[in-house]
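The chain below stands alone and is given as structure tokens, in the form predicted on its own.
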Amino acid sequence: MLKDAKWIKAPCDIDDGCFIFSRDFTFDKKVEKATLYVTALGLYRAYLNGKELNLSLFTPGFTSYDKRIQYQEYDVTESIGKNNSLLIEAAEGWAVGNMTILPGKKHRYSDHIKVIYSLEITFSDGSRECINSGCETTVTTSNVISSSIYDGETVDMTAEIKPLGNAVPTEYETKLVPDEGERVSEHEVFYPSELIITPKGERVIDFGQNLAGYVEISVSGKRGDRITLSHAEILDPEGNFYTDNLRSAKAVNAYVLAGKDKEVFKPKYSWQGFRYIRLDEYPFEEVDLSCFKAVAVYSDIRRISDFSCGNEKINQLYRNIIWGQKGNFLDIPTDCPQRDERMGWTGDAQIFVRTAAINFDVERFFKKWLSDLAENQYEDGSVPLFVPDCRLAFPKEKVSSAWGDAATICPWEIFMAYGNKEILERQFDSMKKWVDYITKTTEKEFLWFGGKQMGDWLALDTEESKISNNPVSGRTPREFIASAFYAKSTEILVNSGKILGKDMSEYEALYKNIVKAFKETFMKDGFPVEDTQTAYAMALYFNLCDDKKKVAAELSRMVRANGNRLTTGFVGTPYLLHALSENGEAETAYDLLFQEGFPSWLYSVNRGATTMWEHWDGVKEDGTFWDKVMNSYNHYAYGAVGDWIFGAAAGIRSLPDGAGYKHIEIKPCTDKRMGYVKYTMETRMGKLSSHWYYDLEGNVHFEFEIPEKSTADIILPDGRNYSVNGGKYSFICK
């Protein structure tokens, strides 16, 4: 398995386009067995004696290349026959090709494309022969006469395929490893809902979805003839295309015709994220809708939950949930699919991860990217702010809390969803490690003062905020974030240790030392000294105050005298609903929940959207834009808000004596103004279902469905409550 081939490049300084690495090979004798390994530095495609083998997109994947790299595995067998032709086509994609965010742009793994391949044949005689990688690979062009992750695809059928000669042995150091993660595939198709002819007379063509992926053409067409697509989420105030908000991404795709009966195109090395395209180059008078469908594409997530209620608005934000992972979960939990980003934010992640594992069977996923976060850690046990981290982008000691803590959240969340606790065992040394950076960099002792914080990331609880497209912190002490966060993950380190049979009494104290001197320190009269929501909802939800009912009253009068409406950031906002309804304070939770004036989830759904928006104002009241330095109409974070719906509305909580829902609590909390809830969720133990809705007369049914193997603690609004074991079940609360 690749161990005696040897990494090969083009014979040329080009390093850009795409390149084909060709072998011949003849057999005598009939192959029993046939097994090709092989992967890239940049993105492949594999192709035997015309025969396409890659059962993923964007292969060999997205990993910090440098400390290691997926191979592939093809079982060949029935496509090897006498004369056989392997083709590898290799772009650049993450390897080498632009990381426009990053300084230094190009190259952040690599010079030059590199493939490696070794296939290897056992005969029916019982010998075996092993082809691999070296110089008698011949290099050649392409069609694709230049591929960017940002920038888009350029293929062009007309093009001269030149030899460039036989392929460079070169060096790589790294690991190979086998696949992890879960296949990149193609999924839902949108077929165009409308053609636009803006103010400019731009011809647009609106797909009715925001998504990640790409449009298919078919069309037939003179030989040269030329078509050029631009990529876009939204249409600006007067309805014209609009771009800015990519920053230096093109996201341009182009298309030159072989001028053939039919010719059908779509980008091999790229994806764009984009409701709207932009007919730049068009060869033909009349625009045939039939020709174009969107193509969504993502990791092979499945799908294991449902939801609906009686409020159509709240339907629709748990669809912009939905599509906003889906945009999102291409091999790495990205930030956004649009601009020139597209990085694996841990922040983000760490934030939205249970909702993910509710929506998506999420273990293989996060599986696989948590590997790399954990080869990613630096010696001191510090965790870069997005991983893959592309070669230390950014300086060392912007090092963040919130952000950090996936090391801990993000395998205790897929813990608590799938109750495997194999990610605990694999991850147990980077959680630690985490914990043990925090403590030994910290200026205070047992809480974390110094470095350089994100906070309440985009919260709106300052005037700057207010007033200016400036992305502020919030007024949320940096010290008490951090500090809060350095409970919860010595909290969870402490957790999973135990789970997994280790002596955590030292952490035990850690922990009991941290919140006394959190509490001596941010907390003044039972309540946190800093008066945002923010704080309050973290110290409530991170069990940091003692008397948990006054300051939910408090927070519920903050929010109220606000209007109704909430001033939290990244950080603040997964917290906010679950702080007030666990705590007495469910009609204010409701409350926040449907709002929809700014800032509210329900706001950007009144506007039009259908994935969840980076900025609670992404479109302002006037009908003008944040500012295109950072605007996303694609990022998922805010809907964290699906685990309050799940956990709260619905009720279900699955229980750390049994997690994996063993072990589940369901308590919902009801509210007229949802008519009804309905969740039904396929677990690791089976169909998991709460449904409730009112009567005529007021009344409030209650039906639950629990898995066969699991046990159930059910508590009621009115104070009932009962222990069972799986089954159906009803109840009425008058």
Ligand code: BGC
Given for the second form:
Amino acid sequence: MLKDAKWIKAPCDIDDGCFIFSRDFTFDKKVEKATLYVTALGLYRAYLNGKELNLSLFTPGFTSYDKRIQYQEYDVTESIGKNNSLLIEAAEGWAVGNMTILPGKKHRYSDHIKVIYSLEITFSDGSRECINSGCETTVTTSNVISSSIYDGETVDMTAEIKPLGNAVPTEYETKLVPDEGERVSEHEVFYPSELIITPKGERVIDFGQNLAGYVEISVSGKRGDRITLSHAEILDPEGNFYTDNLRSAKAVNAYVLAGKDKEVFKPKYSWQGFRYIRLDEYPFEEVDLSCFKAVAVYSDIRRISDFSCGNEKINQLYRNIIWGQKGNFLDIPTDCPQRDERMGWTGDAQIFVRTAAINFDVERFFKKWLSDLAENQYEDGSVPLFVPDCRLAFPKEKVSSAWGDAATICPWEIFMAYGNKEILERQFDSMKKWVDYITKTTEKEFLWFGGKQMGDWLALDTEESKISNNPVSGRTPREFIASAFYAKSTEILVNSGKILGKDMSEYEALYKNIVKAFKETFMKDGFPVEDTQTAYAMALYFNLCDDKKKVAAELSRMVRANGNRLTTGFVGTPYLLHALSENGEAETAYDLLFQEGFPSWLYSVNRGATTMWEHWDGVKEDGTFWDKVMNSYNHYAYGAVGDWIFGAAAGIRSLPDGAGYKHIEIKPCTDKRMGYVKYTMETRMGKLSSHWYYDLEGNVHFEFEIPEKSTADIILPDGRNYSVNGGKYSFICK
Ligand code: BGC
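Could you drop in the structure for the form predicted together with this ligand? We only have the form predicted on its own so far.
So here's everything in the complex, that chain up top.
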């Protein structure tokens, strides 16, 4: 299986271009079984005798290609005949094309598109044959004239397909591994909701939902007619098409028609993050909207839960969280799907992983990405800021807490969600290396001083964050955040090791020392030394303070003094509401959730958002936009509030002694403004649901369903508590 096959490349290069690698072969004997193994540096689609074989889009998927590349296996027994023609079309994709925030950075993993394949045939007489990639493969150009993840794709059906000669054998040192992730497919389809003629006179189609994917068009026109589509997430304050926030990503798809009756176009090796398209070139007088559809493309993660409540704006927020995930779970967890980035930022993934695992079954999805994280970990244990690391040799000062802690937090959350300790086994060494890295490199024992430290990314608690459009990191001291995460990661390491039956006494002692040093350094009179919401939320949520009620009361006071508004960034936001509601300040948590002014979750909802924004003020109060330098309208990080809605409002938590919802705590935090809350989840144990509602007298009715083989601790707001087995339960609290 690919053992004797050779990597091959085209005999020449075409910038951004695609190649078709072809091989014809005949058999005289009857074929019993035929299997094709194939992969590429680049993206490929394979065809046998005219039939497309791909089971997934964007194969071979995005991995740290220099360490490992997934290959795909296709059973082609049915398609094989006497005379056969195998075609593999390949584009630059992640490996060869423009990738990463560094502009013009091509060839992150390879200077050339390369493919490798092996067709294994067993004949009915028992004999076998293997057709391996090598110089017998011929190469031609393709109708896909150019394709780039960031810039889009050009397909010219009138282009002459030119023979380029025989493929050239080449080398690539890596591991070939079977598919590990989820397949990527087309999902929801959106039809145009409106054709807009903008003040500039642009013809713009609105699909009503910001998403990641592409527009499929079905047209009939003259040979040589051109259609060019630009993509945008938002219209500018004047109502014109706005693409500045895509930065250098062109996100343009162009098609030249063959002139047939009906032609269907969509990109094969590129996707866009968009809600609107602009018809830049369009050969027809009338715009027939029925020719256009927007197709959402993401990994085949299975939706496992659903939520609704009596407040329509919160319901829209929830939908935005779901779409934030759909738009960014395309083979790897990306930060955003539209600009010249779309990278696996470790911090973003760590922040959102719990919510992600509540919304969808993401075990397999994270298993793959975490393997790459471990592969990309440096010798000294440090974790890059994004994974796959695109071979950007990170300088050591680029290592950051909250980003690198994805190494411990992601596997732990996946374990807690699905109860399968395999992920802990697989990642244990990586987790340990990360904790050891901090221990070895810190400038202050038992704390983390040093490193790059992104801090509380995009927090709003500095003067600078109010006046400038620079991405800033808030006021919470970086050492505070880094040391708190050092404690968290060590705690997770200890708990994981114990689950795996390892002696963790050395790390237990380390954890105790970190907590002690943290309190001595960063706490004064029982409160965090820095009075930021993030510092308070972290001290509470990470169990780094003693009198939690007192600290939470002060945090609540701070929030109220700020007009019930948050000031937290990427790091503090996921913990803020938990820190309040878990320590007697649920009302303040709800006040933040229901806040509609800037900054808040409902602020973007009120401005028509259909996904989560990167900035609390992606659209400012005066209608202008955050600077184009970094302004995504599809960034899931702040969607991490989803785990508060599930874990506190519905009150569902999988307990560590029964991970995967074997042992559940149900402790709903009610609030009249919600009207009702209904959360249902298909856990690995069975159906779980928490439903509560207020009646006209103000009584709260609870209805819970616990999976048959699970146990649950039910804690009601009036203090009653019950330990129950699987089944249905209802209660009323007066
Ligand atoms: C990304 C973020 C990321 C950050 C860290 C941004 O460009 O979009 O989400 O975590 O950089 O530097």
